[in-house]
Amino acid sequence: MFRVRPIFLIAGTTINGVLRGVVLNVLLVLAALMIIGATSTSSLEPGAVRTTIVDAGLAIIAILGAMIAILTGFTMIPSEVDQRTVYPVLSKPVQRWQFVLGKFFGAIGINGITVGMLSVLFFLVYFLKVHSFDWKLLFGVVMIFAQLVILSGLIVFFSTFMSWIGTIIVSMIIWFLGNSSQFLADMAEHGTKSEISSAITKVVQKLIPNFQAMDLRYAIVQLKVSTPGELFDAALVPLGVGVLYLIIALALAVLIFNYREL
C-alpha cells in the first residue's frame, strides 16, 4: 500500500534538522549580503541599473542556492548510515523507498526556503532601485528552483552509494558542467581535433542536465521575450528534460538503496 505520511514525516524532520544547523543560516546571510552588495547601483548609469540587478541577483540566488543544496544535501543519507540513525527509522513501519523520497522532499523544502527568502530580498531590492516590478523575474526564480530540485534529486541518487565527500565532488562537477553545456557542445564540435575526445565531450554534454538552458537571465536581461507564453516556451523543453533526469535519478536511488546492505 502506498503510504505518503512517513515520507512527509521524514521530510519534515530533515528540514527541521537543517534549519537548526549552522550551514544554512550562514549561507543565507552570505547570500543576502551578496545580493545587496552586488546590486548596489549608485555608480551606474540609469540604463544599466536593471541589467545589473537582474543579472547579479538571479546569479547569486542560483549559485548560493546550489551551494546550500549541495552542502545540506550530501549529509542526508550518508550521515544517517554512518551514525546508524537510519536503523531506528527503518525499524518502524517505514520502507526504504519512503526514506529516500522523504529525504528528497526534505531537500525540496530546503530549496523552497532558500529560493523564497532570497527572492523576497531580490524583489525588494529590484523594486527600490527600478521602482517597478517585472513579472518575468518570477519565471527566472521558478526556473532556479526547478534547477535546484533536479540537482537535489541527483544528490540523493549519488548519496545512496557514495560517501559524503564523493557526493559533494560529483554534485559540484555536475552543477558546473550543467551550467557550461553550450561550452561543452561548442568544444565537441570545434574545440578538439581528436574524434575520441569529441565523442567523450558529446557524451558528457548529453548525460548531464542542461542547467544553462534553464537559466532565463539572458532572456530577461536582453528583453528577448515579451509575453508569458514566449518565456514559458523558452523554458518548457529544458524543464521537461530536467524532469526526466529527475525521475530516472530518483528511481535509481530507490532501487540502489532498497538493495544496499546497511
Given for the second form:
Amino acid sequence: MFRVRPIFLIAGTTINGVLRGVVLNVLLVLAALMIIGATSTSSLEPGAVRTTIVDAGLAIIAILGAMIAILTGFTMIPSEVDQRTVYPVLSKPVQRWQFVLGKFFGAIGINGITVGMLSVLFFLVYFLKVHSFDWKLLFGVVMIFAQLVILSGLIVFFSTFMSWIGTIIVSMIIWFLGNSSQFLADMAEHGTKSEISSAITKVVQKLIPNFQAMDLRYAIVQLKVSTPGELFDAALVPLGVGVLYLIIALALAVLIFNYREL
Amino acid sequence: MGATATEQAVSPPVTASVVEIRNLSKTYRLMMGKEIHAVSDLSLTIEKGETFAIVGPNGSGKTTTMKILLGLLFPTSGEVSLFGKPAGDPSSQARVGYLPEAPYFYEFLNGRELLHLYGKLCDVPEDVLAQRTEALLKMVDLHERGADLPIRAYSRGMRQRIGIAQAMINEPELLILDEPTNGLDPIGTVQVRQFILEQKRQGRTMLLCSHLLSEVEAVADRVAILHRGQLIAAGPVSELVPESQVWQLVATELSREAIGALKDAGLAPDIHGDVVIIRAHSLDETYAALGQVRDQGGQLVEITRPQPTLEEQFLKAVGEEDLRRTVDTLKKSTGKKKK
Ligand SMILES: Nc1ncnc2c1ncn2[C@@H]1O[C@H](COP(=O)(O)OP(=O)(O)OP(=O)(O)O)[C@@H](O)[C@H]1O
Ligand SMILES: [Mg+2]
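Alright, leaving the form predicted on its own aside, put up the form predicted in complex with its partner chain.
Okay, now the whole complex, with that chain kicking things off.
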C-alpha cells in the first residue's frame, strides 16, 4: 500500500502548527525589519546602493532562513515522540517512512514560506531603490531555498536519533562550516603545519555540504557572471552534491525511525 | 486504494482470530544494563466480536502489550498479529481504532480539525467524514464546547473524550482502548461503559485494559489478569467471578407467610429478626424477589450488588502468585545454602 496522501497531510499539519506558533512569526517579523533597516540606511552613491542592498538582503534571508529552519525543525520529530502525539497518527494506516517524509515536506513548506515572503519584501525594496529588477536575484533566493531544504533534510536526519539540543547544536555547526567551506579548504592547504589536522580539516570540508558555493551573493554583486548559464554552472555541482546528501540523509532518517521504539 | 481497504473490511480474510499474541515477551533495556521485564511469555487470542479486557495493577504490562500490537514498540521475543497480519501493517491498521493511555494530540488544532485530520489519514471520504465528525463530537459531548476549542484549552477529561472519538473515526472493526475511563468524571465513566456496550452490540471486537476491575466486569466477555507482565488468570468473567451476578435485596415488614412464599419461590431468604436479606443469583431471580416483596406487602430497604468480587479474585490470584514466588525463592536460597 503506497500512499502519498498521508505524507502531505502530515506536512500540512506540521506547517499549520508552525504557522500558529510563535517562532516563525517572530523571526519573520525580525527578518523583515532587518531587511528594511539594512537597505534604507544607505546614503551611498548609486552603485554602492545596489551592492549593499543585494549583499545585505540575501545575507539576511539566508541567515534568518537558516535560523527558522533550525528552530522550527529541531522539534518536529522529537516533540511528537516526547509528547506522544505520534501514537494516534502511527496507529492510523500511516507508515513510519510516510511520517518522516511528511515532516521533511513540512519543513520544505516552511522554508518556502520564509524565503517566499522575505524575497517579495526584498525585491520590493530593491525595486524602490534601484528602479529595476535583476533576474539574478531570483536565482540567488532560489539557491538559498535549496540550501535550506538540504539543511532541513539533515535536521530531520539528526532529530531521528539525537536529543533536541544535540540536533540544534549539530545543525548550527554544519550550517556554519558549510558556509565557511572556502575557509576550511584554505586552512587545509596552508593553515596548519601538521599533516593530521590538515587532513582532518580536509575531511570535514569535504563531508559537510558546501553551502558557500550555493551562496551567489558574490557572483551577483561583483557582476562576474552575466548569463544565466554561467550562474547555473557555478551552482550546479554544489547543488547536485547537496541533493545527494539530502537523499542519503532522508534514507537514513527513515531507516533509523523505522526501528525506533516509540 | 480506498476501495481495496473497504473491500477488505467487508470480507475479512478467513483467519478466525482478530488478535493473536504468541509467547510475547518485552524487555526494556535501560542504561547501565538494567532490564525491565514488562511482559513475559504472554499468549492470547481475541476472536471476532469479543470484548476482551486486560486487567492488572500499575506497571503490569498492559500498555506495553497494546503498543506492541500497534507496532509502536517491538517484541523482544514472540509474535503478534492483527487480522492475520504483523503489527504495524497499514492494511490492518486501517481496521483498528486506538485510544492511547492519557492521550495527547496536536495542541494547535481544535476538536473538529483533529478528527478531520485523522479521518483523512484513514482515507474516509470527505462527505462521510463531515457527518461522522459531527456525530462523534456529539457522542463524546464535545459538540458544544470542544469542537471549536483548540486542544490546548482542553481539560484532561475532554482530551480523553476526543481520544475516544478519534479512535472511532474510521469505524474500526477492532477497538483498542487503553484505560478508556481514565480522567473521566462519574457521568463520563458511565457514558464510556454505555459506549462500550453499544459497540459490543454492533459486533465490534474490543480490547480494553484497566486497573479498575469493577469497570471491565460489566462489559468484558473474557478477562486476562496480568501481574508483573505475567498472565496469572484468563477466562470468561463468569468463570473468574462466579459471584458477579449476585444481587442483594434487603426488605422488612415481611409476614411469616410472605417469607414462606419467598422460600417456595426458591429464593432462600436470610432472616435477621425483622430484616430479611435475599441473595438473587440472576437477574430473573432478582426480579422475582422484587415482585414477591412488593406482592407480599414488604418494604424494600435496599438493593445492592455486592461488588468487588473480581477485586477479591484478583487480590487472591496476585496474593497466591506472590506467595508462590516467595516460597520459590526461599526454596532456592535454602537449596543453595545446603549445597
Ligand atoms: N519506555 C519505557 N522504558 C522502560 N521501562 C518501561 C517503559 N515503559 C514501561 N516500562 C516499564 O514496563 C513495565 C510495564 O509498564 P506498562 O506501562 O506496560 O504498565 P501498565 O500495565 O500499562 O501500567 P499502568 O496501569 O500504570 O498504565 C513497568 O515496569 C514500567 O516501568
Ligand atoms: Mg498503562
